[in-house]
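Starting off, we have a lone chain in the form predicted alone, written out as structure tokens.
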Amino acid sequence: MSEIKNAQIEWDPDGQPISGEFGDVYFSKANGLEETRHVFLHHNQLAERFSAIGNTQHFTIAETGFGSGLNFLAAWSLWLESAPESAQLHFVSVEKFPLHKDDLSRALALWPQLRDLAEQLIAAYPVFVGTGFHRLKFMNGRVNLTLIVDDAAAGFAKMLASTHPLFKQSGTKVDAWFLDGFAPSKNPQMWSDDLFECIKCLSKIGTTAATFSAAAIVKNGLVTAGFSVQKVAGFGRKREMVKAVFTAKTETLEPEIFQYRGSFSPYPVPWTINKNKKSFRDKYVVIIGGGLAGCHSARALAERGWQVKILERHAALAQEGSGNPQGVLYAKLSPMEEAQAAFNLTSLQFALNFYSPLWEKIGEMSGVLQLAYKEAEKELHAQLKDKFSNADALVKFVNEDQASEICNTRLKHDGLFFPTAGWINPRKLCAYLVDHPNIQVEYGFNVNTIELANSQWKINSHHEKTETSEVLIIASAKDALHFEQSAHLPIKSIRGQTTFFARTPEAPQLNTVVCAEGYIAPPQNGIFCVGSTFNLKDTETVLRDRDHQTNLENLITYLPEFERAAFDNLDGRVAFRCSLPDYLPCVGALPEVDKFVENFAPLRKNSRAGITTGGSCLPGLYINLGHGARGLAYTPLAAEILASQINDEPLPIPQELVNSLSPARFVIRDLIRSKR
């Protein structure tokens, strides 16, 4: 994740935005909206193509240069006019210099006819902390914006299924390109060979492209990328523009030339390519497990038109690790440039957007205060200041006096305050998630085994009940170890005990969630929830007095005014967090372990061996688990990733980060370490 610069906007006398970096307009001074409609909507034939889309299908537009978002709003508006209500629009746009929110709002105010859509975009507009992906969902997933903050070529390269030449063109494809951005004469760096190579890899026969520019660098780049190019009349005073259609056939390369026997391959090992990937015509899925992971997965697929059946062994949802009465929406920020830090930040921002309209139904947006309660935390907060100093809408650095005022009780430490986070009742959340006409829940279904027969997964219960489905998702936390297909995963089960006590007049009136060595949330129905212990290799399910004592001692240490509270009639709950050794969740298709070991055996001697075969995953079998103590933050994005994979859509995060979540990663690591 690299640092970014926001766009420096200058405003002309007519209130039109001009780029300070490039000295160019963001849209035509004559009529920017009509220019968009002429260049990008009309010359990509979008009205006709949107109308021809089938129910529950999706259409993908990719754009260079998000700018003011005008092109996105125009496409969104046309989508609502032309496409079936059950279809989904994916709009992927790369922007190197994103506008400040105030500038975005001012620019879009020029188009009152788009006000309703613009207000939704402005409300969801993210806080930018370095380069990265931001998936914004509108109208319950009917319209999806993936805003990639990066250089155009670098951003689209992160969408590729692999950079290996044999597999570069194997991923999800774009239906139409909006080649916008500033003119080649003003910004020649963007219109690079690398950009056109990405456009080639992300296109398919029939993919269209349109651009305001008729410059030779653009026309030649499109021709080299495999497009048939045509010059047509431009908008207004502009004489010419270009439209194009992709006509090139996929290149056939010989695997032998990439084997690099006896040496290190310059290309990544293609274990992340699923050779058994397929498209599912019958949009029906069974999900094992009715906790946060299962319910979020169900909702994400239901909003894409899938019929979903959740099999839950208990008589109600969220009865295991997801069942505490209060959970905290938080993530552990990090100054590091690695997968866990990237997933923490991206998942937190996605979750904050997801829960934003739901707080009254599921909990309270009270804010979350993370205290610098020990030396290591103080050092961490100091290291975070450079990265997050301009991200006050996401997180604020507060001293102990400010923290005390926010919390409404005396504190002894500085902290990080997340103003739009809060606490959630997971059971209420799960009830909301499954309240959808496409979702059915069957309770009392205790899955015993799963088996593949005739391209269908047969799900067997202890009571001789069965279900069948072409697509199956395991979202049953540690119970996934009971199934042969997922028994190889290094799942850890970590005991945690929470403590409940009634609020009495002596207790502080807490205004926000406070996290230190444990957490406490503002009372729900007059009851405080304090937690949680962290007991490794402990399987005891009964409540223990010593764990209540630990929770209360931690509470009083960091919130000393609670010493006055009466801790009578203590109650609590024991649950088990499901975690993995790298503290990242497990999301994606499950591998055929024996075939992985056979195909990638050379990794035992050479971690960059010239292997030219992709991975073999069990067809239609997916998993979503391992969210640890951050289930409320992780599960919305994990479900979005999984639904995007199953539905063959653009991914909401970079492919490299998706690879870090892959269930197959543990087999590959074991091979590299000669453990298999």
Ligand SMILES: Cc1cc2nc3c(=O)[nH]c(=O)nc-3n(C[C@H](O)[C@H](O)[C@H](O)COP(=O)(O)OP(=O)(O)OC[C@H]3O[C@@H](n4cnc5c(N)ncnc54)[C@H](O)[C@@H]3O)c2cc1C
Given for the second form:
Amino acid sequence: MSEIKNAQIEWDPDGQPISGEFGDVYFSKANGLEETRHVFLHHNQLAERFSAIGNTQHFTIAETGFGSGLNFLAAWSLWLESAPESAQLHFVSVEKFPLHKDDLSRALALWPQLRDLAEQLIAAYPVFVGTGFHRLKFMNGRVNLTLIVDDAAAGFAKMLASTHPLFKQSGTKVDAWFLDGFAPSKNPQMWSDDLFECIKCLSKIGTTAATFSAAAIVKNGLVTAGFSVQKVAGFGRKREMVKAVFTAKTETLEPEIFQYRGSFSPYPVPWTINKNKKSFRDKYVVIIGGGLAGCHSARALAERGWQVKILERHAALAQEGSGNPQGVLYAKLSPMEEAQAAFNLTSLQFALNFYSPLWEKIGEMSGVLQLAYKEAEKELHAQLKDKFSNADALVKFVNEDQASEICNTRLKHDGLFFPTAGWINPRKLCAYLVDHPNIQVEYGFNVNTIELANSQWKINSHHEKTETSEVLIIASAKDALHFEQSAHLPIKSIRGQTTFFARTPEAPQLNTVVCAEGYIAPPQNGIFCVGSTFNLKDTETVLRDRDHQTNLENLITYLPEFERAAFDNLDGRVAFRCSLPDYLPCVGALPEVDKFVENFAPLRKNSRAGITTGGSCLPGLYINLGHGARGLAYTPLAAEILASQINDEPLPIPQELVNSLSPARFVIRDLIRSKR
Ligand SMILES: Cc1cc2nc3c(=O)[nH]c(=O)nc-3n(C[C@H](O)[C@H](O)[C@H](O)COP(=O)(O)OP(=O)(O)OC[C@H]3O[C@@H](n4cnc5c(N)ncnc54)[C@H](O)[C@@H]3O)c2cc1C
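Write the structure block of the form predicted together with the ligand for the protein whose form predicted alone appears above.
Following is the full complex, with the preceding chain placed first.
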């Protein structure tokens, strides 16, 4: 993640936005929308193609230069007019200089005919903290925007399945390109060879492209990328524009030329490419586990038209890790740029958007205060200042007095305040998630074994019941260790005890969640929930007085006014977090361990060995677990990633971050460390 600059907008006397960076207009006020319709919609034949889309299918548009979002809104509007209600539009757009929200609102106010859609875009428009991906979902996933803040070539390169020449064309494909952005004369850097190389890798036979520009650099770039190019009449007074269709075959390269025996390969080891990836025709999936991970996965696939069956061993949802009455929606921010920092931030932003229309049903958007309660936290908060100083809508730096005022109780520490976060009742959330016509839950189904026969997963219960499905997701948290196919994962189980007590008049009237060494939320139905202890290798399931004591002592340390509270009739709950050694979840296809070990054996001697085979994953078997203490923030995005993989759509995060979540990462690490 690197620093970004917002667009510097100047407004001309007609109220039209002009780019300060490029000295060019974003669109013509007189006819910008008509120009969009002519250049991008008409010349990509979108009306015809949208209406020919099948139920539950998807269509992907990719764009250079999001600007004010006018092209996106025009495509969205046409989608609603032409495509079946159960189909999904993916619109991926790369923007190097995103507009400030105020500028976006002002620019879009010029198009009253798009007001409804513009309001939804403005409401979901993200806070930008460095380069990165933002997946915004509209109309229950009928329309999906992936806004990539980056240079165009760099942003699209992050969508490629791999940078390895043998595999860079093997990922998901775009159906139509909107080559917008400022004209080549004003913005020559964008129209680079690297950009056209990405366009080639992301296109398939029949992919179309349209651009307002007829400049030689654009035309030649498209021809080199494999498009047949045609000049046609431009809009209004513009004489010409270019439309194109991808006709080149995918390159076939001989694997032998990429083998670097005994030396270092300059290309990434392609273990992240799933050799056994399939397209699934039936769109039926079984999910083992009815906690947050299983229910979010179910919802994400149901909204894509999949029929989903959840198998849950209990008589109700969310009875284990997800069973606490109150959980806090939070993530640990980091000044670093490594995978965990990126996933924490991206998943928090996705979750905040996901939950924003649901708060009344599932909890309370009370805000969350994270206190700098010890030296290490103070240092961390100081280090975060550079990165998050302009992100007030996401997180504010507050001093002791401001923090005290926010939570309505005297505090002794400065902190971070997340104004749009809050606490959630996970059981209510799970009930909401499965309340969808495509989702069925079978309770009392305790899965014993799973086996693959004739391309179908047979799922056997302890009581001689079976289910079959071509696609199966394991979302059974730590109990995934009981299945042969996932038993190799280095899953850790961490015991946690929460403490409940009734609010009495002496207890402070908390307005917000407060997190320090533990957390407390405003009371739910008059009961406070204080969390929670952390004990690895502790399997005790009964409540312990000593753990209640720990929770309450911690509470009084960071919220001293609770000293006055009467902690009578303490109650609580014990549950187990499921975690992995790198504290990232496990999301994706499960590896065939023996084949991985065989194919990637050279990594034992050379971690950059020139291997030219992809990874063998178990066909149709996926996993979603390892959400540690952050299930509420992690599971919405994890489900979105998994559903996008299964449904062969553009991914909501960079491929490299997807690789960091891959269930196969542990086999590869073991090989590199000669542990296998
Ligand atoms: C004490 C404590 C406090 C926490 N506080 C927070 C917090 O404040 N904020 C936050 O974001 N996160 C918090 N977490 C973490 C969060 O609760 C978890 O990350 C989340 O619940 C994980 O969801 P899951 O669906 O992966 O697992 P689970 O909720 O455990 O779901 C797994 C499901 O699989 C089912 N299952 C297992 N095996 C089988 C089988 N063989 N057949 C059928 N069904 C099976 C189980 O019955 C269960 O319903 C806390 C966790 C604990 C323990």
